[in-house]
Structures are given as structure tokens and as C-alpha cells.
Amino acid sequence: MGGIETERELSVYESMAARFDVAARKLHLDEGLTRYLRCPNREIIVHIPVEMDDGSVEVFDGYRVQHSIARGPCKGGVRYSPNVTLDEIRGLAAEMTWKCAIVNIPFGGAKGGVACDPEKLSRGELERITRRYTAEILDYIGPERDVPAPDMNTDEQIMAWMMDTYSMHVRHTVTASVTGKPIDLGGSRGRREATGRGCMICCDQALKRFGKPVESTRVIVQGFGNVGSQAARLMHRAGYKITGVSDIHGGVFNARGLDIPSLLDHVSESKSVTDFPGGEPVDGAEFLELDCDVLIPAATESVIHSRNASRIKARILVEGANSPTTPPADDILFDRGVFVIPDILANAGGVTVSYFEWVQDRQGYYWSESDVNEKLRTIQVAAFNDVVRYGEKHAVNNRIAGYMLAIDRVAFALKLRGIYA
């Protein structure tokens, strides 16, 4: 990849920074502008006291990092996980800036999170955490400032609580204050499927480049949450052969192709892909290394690293998750000729349709699902072609090409605006 050297795997923020530095050097970016773009505008840490169902009081750590407002309001998800850290949120906020710039929508990047374990919390406890977190960051969010959205372990209900809390404080309903809401509260049709659909659109374009038909393309999906399950469902419907899927509990494989509708029914009942009768169980450690044409890591960060990248058999890697590949693994995959569609391109369908939702909320007019999907395809195909052309022009892989394209767009906006003093 040209310049990322490390003896260890990097954190999410370090990975972003390492790739950013390579792209900035190749762009011959001014040193001062490089420092400016590398740093977030604002980092917010809040401590959230919550009365639990048993009457005790717990204090949860919450974060919101706003990386850039150069091209518009900040935009980014809120995740609930016991592993949330400021470093992780900082890195993901910057990734959101580059993601929005790649698909050329008028947002900068942000990310938020609360260090908690949703599986151990009741619905009432989750609501109280969400409302207090929203109240603590209220002065820094809003339709013109920073628009939160769902992320890991958050959903439409969490967004509804956030929107309601914001609206109660400003004394009028502000549907555009968050995205990823229920349709009845101003959500957009097609939003739930958007990230998975964007992965499929990118995969379609990659197959066109290689002249490979969809029907003979074998796909492995690692992670069966919203992104992975929607990608599998949509790609199965389009004719792809989904041969393997996995979740946190394990994996299932069928070389002839899994019956995805039946698998979705099974997961709905059992809450896991394991024990699905239509396939053979596969150990989680071996799952990413199964033979396939397309691999979609759609779970969490850093699952493809220096210790397993040489064993990845896929020809095309579509990153449904955020930062699933570490920089050392990038080098290995590039040398092996794996066509990587990086996360800042592959999973940008979610933020693109979030943008559509924000636009619809602000104008008070809502589009049909077919309109949403058509607009998403137009933007995602254009972004795919922009990134691939940039990579060919500068002789770099798709990830560094994506970073270069995004940084170039954000830097241009900053140059036009100047630095306020």
C-alpha cells in the first residue's frame, strides 16, 4: 500500500490515521492543512447517571466526536457496546467524514457511543440511558449541527427516543434531528436495507469489471445483524449464491447455496444462524477463510488482520462493517490481488439514505421506496467509479484511492472557506 509499516495491529483510530497519512502524502497536501484535517473539531465526554430497575444508580460513559463541519453538518451513528472507547469513536468519526465525501453528500463526520451492554439492560434502562445521553450532548446536536443515526446495538426505537428528547427540549417536533427513525416518525423508506443494498450495488459493479456473472458468484457473509442479513437477503434475491453466513455464535455453510429466506425465519425464531438445518456448522475462526468469490465482513472491526489475510480466498472483499481490515492486512491483500471495496465506499449506503431522510424531513415530503433505491444506486455507482478511476490514475489500491478522493474534496472545501480567526 506504500508506506504503512507496523509491527502490531493498529487501533481503529491509528488505522485511520495511518491510511490518512499515506493519502495526504500522495496528494502532496500542505503540512498545516494535513494537521487540520487529522484532528477532530470537538470531542465530547459525558457521564450518564441512570437509575436502574432495582433502584440502584449506575454511571455510564458516553462520547460524541465531531470530526469535520467543512462540507456541512456532522453525521454519524451512535453505538452501544461495553467495548466503546473514545479512541474508537474518534477513528470512526473521521471515517464518516471520508465516507460522506466519497459519496459527495453535504455532511461532515461524527460518531457517538455509550459504554454499556444492551443485552444486560431492560427496555426501561435503555430508554433512560438514551434520553440522558441525548440531553447531555443536546447543545452540540441538531439538524444544522450534528445528526445522529443508528449504529451497533442501536435501532429505530433508540432514534425515536433521541428525537423525542431533543424535541421536548426545544419545544417543537424536530424530525430532522436524527435519522434512522421509524417511518411513522419521519423515517425514510429503504433506510433499513440501505447499507446492505449499498454493499450489493458495489459488488455488482465489481463483477462487471471482472466479467463474472452474478449467478455463479459464491458469497460468504460474516456477521448477520442488520447489514449482513439485508445484504444476504437482497443478494440472494438478485441471484447470488450465498454459501455461508455467521453471527457471534457461529457459522453455517452450504456449498450449493443457503436458502436465505428459510435462514431468516430460523434466525427470527432462534436468534442465531447456528443449528440451521440447511447447512453445515462452521467454526468462527475458520469462517473468513472459506472458499468463495466474494467475502462480506459485516460484523465488527479488525477481523481481517496480518495473521489471517494470507488465507483469505475471496477474489472480492466488500467491507460491510466499519474498519474490518487492518493496515497490515491491506498490504497482504493488495499483494495477493484481492479487489477490496473499502468500508468508506461499500457501506456508505446507510449514510446516503440517512441524508435522504434528513432531506425529506426538512422539506416535509416523503419519497417512495423505489425512488429512494434508484437515487441510492445512482450515487453509489458514481462513487464506485470515482474511487476506481482515482486508484488507476494514482496507481494505488481502492482504499487509499478512496481516502485520497475524500481528503481532496474536504481539503478543497476548507481552502474555499478559509480559516476563521
The other form holds:
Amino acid sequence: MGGIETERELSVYESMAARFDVAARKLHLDEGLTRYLRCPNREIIVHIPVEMDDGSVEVFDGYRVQHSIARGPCKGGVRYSPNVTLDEIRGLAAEMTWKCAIVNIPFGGAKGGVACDPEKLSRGELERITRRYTAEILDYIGPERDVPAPDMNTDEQIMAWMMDTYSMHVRHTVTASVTGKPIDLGGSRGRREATGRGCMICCDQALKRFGKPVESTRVIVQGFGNVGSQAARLMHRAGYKITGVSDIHGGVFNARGLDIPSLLDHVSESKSVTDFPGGEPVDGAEFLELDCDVLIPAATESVIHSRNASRIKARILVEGANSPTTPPADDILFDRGVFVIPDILANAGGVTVSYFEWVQDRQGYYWSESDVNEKLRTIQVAAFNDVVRYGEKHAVNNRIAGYMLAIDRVAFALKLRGIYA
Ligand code: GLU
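Having seen the form predicted alone, please provide the structure of the form predicted together with glutamic acid (GLU).
Starting with the chain above, the whole complex follows.
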């Protein structure tokens, strides 16, 4: 992976489970509930036959893991990547349960994925993979069951195909079956920017705690997909100095701050941040270790690990991606006093506005962008304060505080419901 180095010290599920175990012990969670919540409710594996453009037939492995329905229907993205595995999807599904509980929205967690390389697929092939994947999991999804959304390498168009496939099977249009759709098909205003906006809101709150002004805050963003590019765009507009940005091909750096609108134009033409004339090139391996105040890993898993955590210069880490830090790296960052805003809090803006989209679709009544942004801010600030206060009260870091708060809320719902037999 040219610009992005990862190290799997633990698998994504193992990382989730290690944190879950620490939090469950600290909560004195009963052993049965610990067993119940540590594993998913349901794991679906499908093998998707697809006719390729050249007439040959390929078979792709697809997954949907539903971790919990304790607090409501399952919710979570679908990713397309050659590295997708059942273990990864299982870990990310549980993370969605914790994320929805932290922002206190009435959903459980799920995640899906198809092992494929979207860069090598034509639009027609992508559409056929999406439709057949949706058809294979159709009995298990829907507005009251499990609501998919975009994730790594999936977008509004893919959500439109999923919504259409679902609707054709049930013989009427069900906009609330999927979120992250185009606005003209029942998507929500503000959904595209929501994850990046949530990262910025969390960062604003952290700066407030440290009494640091936005204008003198230097930010490095790893990853320039939906989350990274929107975070960079919104934070640049708010006055932050975005000094470095990278993508899978490499990075660019400018100590005086990058001109993000010009960089966005450059990326829409050349498809990469590399060769941007307004900055110097930086090697992927050193990128995360550049001098800065805030680091936003918004690319992929396990990029901050035991071998590079001690060289991270940032004082604030805003986890735009899911699971970018391994548990051994957590301890190093904590010892060094880095203020970590964990993924299940930092990137929860996306699923929060997905919830707004689902509510709007079910009402058939659509909100203005400023309404959406205002409601997102209220939820994100409350969640930030809840996690940080919980951590202070129980003398644990923000990561474990987030897990404890979330597990406590989910366990409470499970206790009220009891176990169906
Ligand atoms: N894929 C996003 C996440 O990991 C959004 C999920 C959603 O909107 O359901 O949080």
C-alpha cells in the first residue's frame, strides 16, 4: 500500500475484544452478559457470482455480520476492498454497536463487505456485484432489521443500487432500507460531510479543554476519501492549518498550511494528492510522524502500532477511520499523554446523520442542512462530554471510557429485554 503502512499486531476483532474485555472487567459485567456481548448475533457469508464485462464469471466473497439488536435495528456500512475478511467485519460490526450506543441513537451494530478491488472493476461490474450481494442478504436487511450505509470504497451510487434492489424485491420503494443515498432518492442533506464534520466538532471540543486557538492548530490528515477530504475541507474553512494530507499513493506537506480548495481541485483532476504543486512530497512511512498538533488517521485499520506510536508528535489524535490504532499502541499513546478521541466517538457523525436520514425517510419529511448540522452538533458534543467525563470519573483513558459507557448502555437494554427462549 504505497502511502499507507499498516501492522496487524492483533486482528480487528481481537483488538475490539481486547478493549471489550478490559471495559467489561472494570464494569464488573456479569459473566453471561460478557459472553453474550463479546460475539455477534449473526454472521452471513455469501459467494456472489458475477458476469464480468468480458463474459467470464467471477465469484466474490461477501459478508454481513449483525452484532446486536438490543437497542434497535442493526446499522452499519458495507465496504469493498480486496482485504475484507470475516474477522475484520466481525470486529467492525461490534464497534458499530458501541458507536451507536455512545451517540445514544436507537440502533444496534452491523457491518458488511465484499472482497473485491473496486479500482479494477467497471461501473457495470460494480453494479452487478452490489445488486447480487444485496439480493443474497435481502432476508436479513430492511428498515426494521438492518440498514446498510457507505463505508470504505462505497458511495451514494452504490447505496442507490442497494435501495433499488431491495425495493424491486419487496415490490415498492423503501427509501429507509439504506442510508447515505443521493439526496434526490431520500438521502439526507449533510450526510456526505457528516463524518468529517463530527471529527471537527470533537477536535473543537478538545481544543477548548486545552485552551488552544483553532488558528494556531496544525493538522495532519491521513487518507483523502470521504472522511479525510471532508474533515480537511471543513477544518480548513474553520481556520485550522492543514499542514499535511496523504492518500494511498503518497503525501504532501506544507508547514504554512495547504490550500485545501486548490488541493481538492487537483485531486478531482489527477485522482491523487501526490504532485500537488502547493506542497512538498512526503513518504508514506514518515507521514504520521510529522510535527503537528492534531493527527487524523482517516484511511484504514492498524496504522498506529507499537513500532510507530512513540514517534507520533500530535498531542490530539482524532480517529476518523475505524480501528486505526492497535491496543499496544493505545498504552504507549496514553503514557505519552496524547489525548485520544477514539473512533467510536470521533467518527460517529456519519451514523448519526444516517439515523437522521432513516427518520426523515420514515416520516417522508426532509430537513434543511442547517437543521441537520445543528442536531449533529448537539449529539456529538454531548457524546464527547459523556465519554470524557466518564473517563475522568472512572480514571480510565477515553478509549476504555467509550467502551464502558457503550457496554453499560447496551447491557442495560439487554437486561430489560431478557433472553428470549
Ligand atoms: N460506515 C460508517 C461507520 O463506520 C457509517 C455507518 C452508517 O452510517 O450506518 O460509522
